[in-house]
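Next up: a single chain in structure tokens, the form predicted on its own.
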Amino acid sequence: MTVDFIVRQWNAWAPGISCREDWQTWRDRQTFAQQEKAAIPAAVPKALQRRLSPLARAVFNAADGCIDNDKSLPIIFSSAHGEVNKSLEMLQSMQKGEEVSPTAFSLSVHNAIPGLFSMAYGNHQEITVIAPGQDGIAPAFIEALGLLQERHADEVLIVLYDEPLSDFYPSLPFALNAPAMCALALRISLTGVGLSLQLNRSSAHRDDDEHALQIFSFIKFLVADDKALVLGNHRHSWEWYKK
């Protein structure tokens, strides 16, 4: 499999990092601010703002920098763990005999953030939510490129996001954790002006950790002079090339 595509725009947020210049600096230092929340975009209705978790705020902040409010795009949301920390909090509350509200439950499921996003931006286009597990970020690109090749749209938005997990979850034998909360949005197309990339599948077996860590690898690829990025799991690998 070999596919050429264009990154028309990208935007990412992590604690203390909110613009490309910040990410250029991060590439060398790879440090993050502590306990910082993403700003909520002005387009989000106030009635929905109070429902946004810190992770949702990061997603909205990253995606808002890649969209035109007058044009809705199909979106691929991809997260290994989503709001699993909120699910854990509810389970712990239940263990204590406390009641869990239906609203809290609805905001903890894997498609909670995409649902809130579609409401906030009035997006009625196709929205796909992926939980790729150990397959990393590649499935989101495959899904988005499939929509483009099938002419479902001229452009598709990919949103990759994850946050550090509670210490309750073991990190071994899987690389479950992230160094910091992060959301990356990329608006891609098959033609147009932007960063030209090629995605190839390789049979090479390698282990580049899970989704949460691969997001940072891809951001570093975007801001660095490197011409290629290879990410994989124990079955196969994916290669992104700058053309």
Second form
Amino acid sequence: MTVDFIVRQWNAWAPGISCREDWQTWRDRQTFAQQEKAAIPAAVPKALQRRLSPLARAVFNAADGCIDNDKSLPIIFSSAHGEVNKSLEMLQSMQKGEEVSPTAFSLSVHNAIPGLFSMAYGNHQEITVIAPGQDGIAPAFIEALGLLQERHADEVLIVLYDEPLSDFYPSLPFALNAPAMCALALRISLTGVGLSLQLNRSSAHRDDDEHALQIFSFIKFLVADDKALVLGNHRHSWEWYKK
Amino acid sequence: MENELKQLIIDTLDLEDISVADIDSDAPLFNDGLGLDSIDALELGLAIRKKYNVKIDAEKEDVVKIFASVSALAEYIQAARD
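Mind giving me the form predicted together with its partner chain, seeing as the form predicted on its own was just shown?
Next comes the full complex, this chain leading.
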């Protein structure tokens, strides 16, 4: 399988890094600020702002820099863990015999952030939320390219996001824990001006890191001169190639 | 009681920019007035149960009337406690 596509625009947020120049600098030192929260975009109605978790703020911040507010487009969200840390907090409070907050529950599910995003931006297009497990970031691209190939839309937004898991969860032997919270948004199309990429199935058997870390690998690929990026596991591998 | 309820609403629903004085006792809480939604209603129901030991049963009660305004809510809690 080979599919050509164009990255029309991309934007990413991590603590202390909020623009492309910051990411260029990050490529060389790969450090993050501590505990910084992403700014909430002006487009978000006041009543919804109080519902935004730090991870939601990162997602909104990254996505907002990639979209035109007058034009809704389909979105593929992809996150390994989503708001699982919130679920853990709820389980721990249940263990103490406390009642669960309905708001906390509604904001803990895997499609919570995409749901808030749809409400905040009045986006009624197709919105898909993937929990790709070991398959990393590739399924989000395959899903988005599927929508473009089927001519559902001229452009699709991909939003990849994850945050560090609570220490409660054992992360070894899986390479699934991120060094920092991160959200990456990419607006892609089949034609037009932008970074021209090709997605190929690769026959390589790899043991790459999982979703949370693959986001950083992909950002590094975007800001570096590298021609190709291969990510995968023992079952599937994919190559992104700069044409 | 009404001011106490207003503070409970602000604290429970994270309405950071709003103070007790900003909430009109007779203004609608949902949609137009404070702009609260159904999740807020559930959250508020839980907070009221914890604080006043008053359970609002959505199956049996007219919740739209109970949650109409701060004064309506205060009246309901008062009556349920007596």
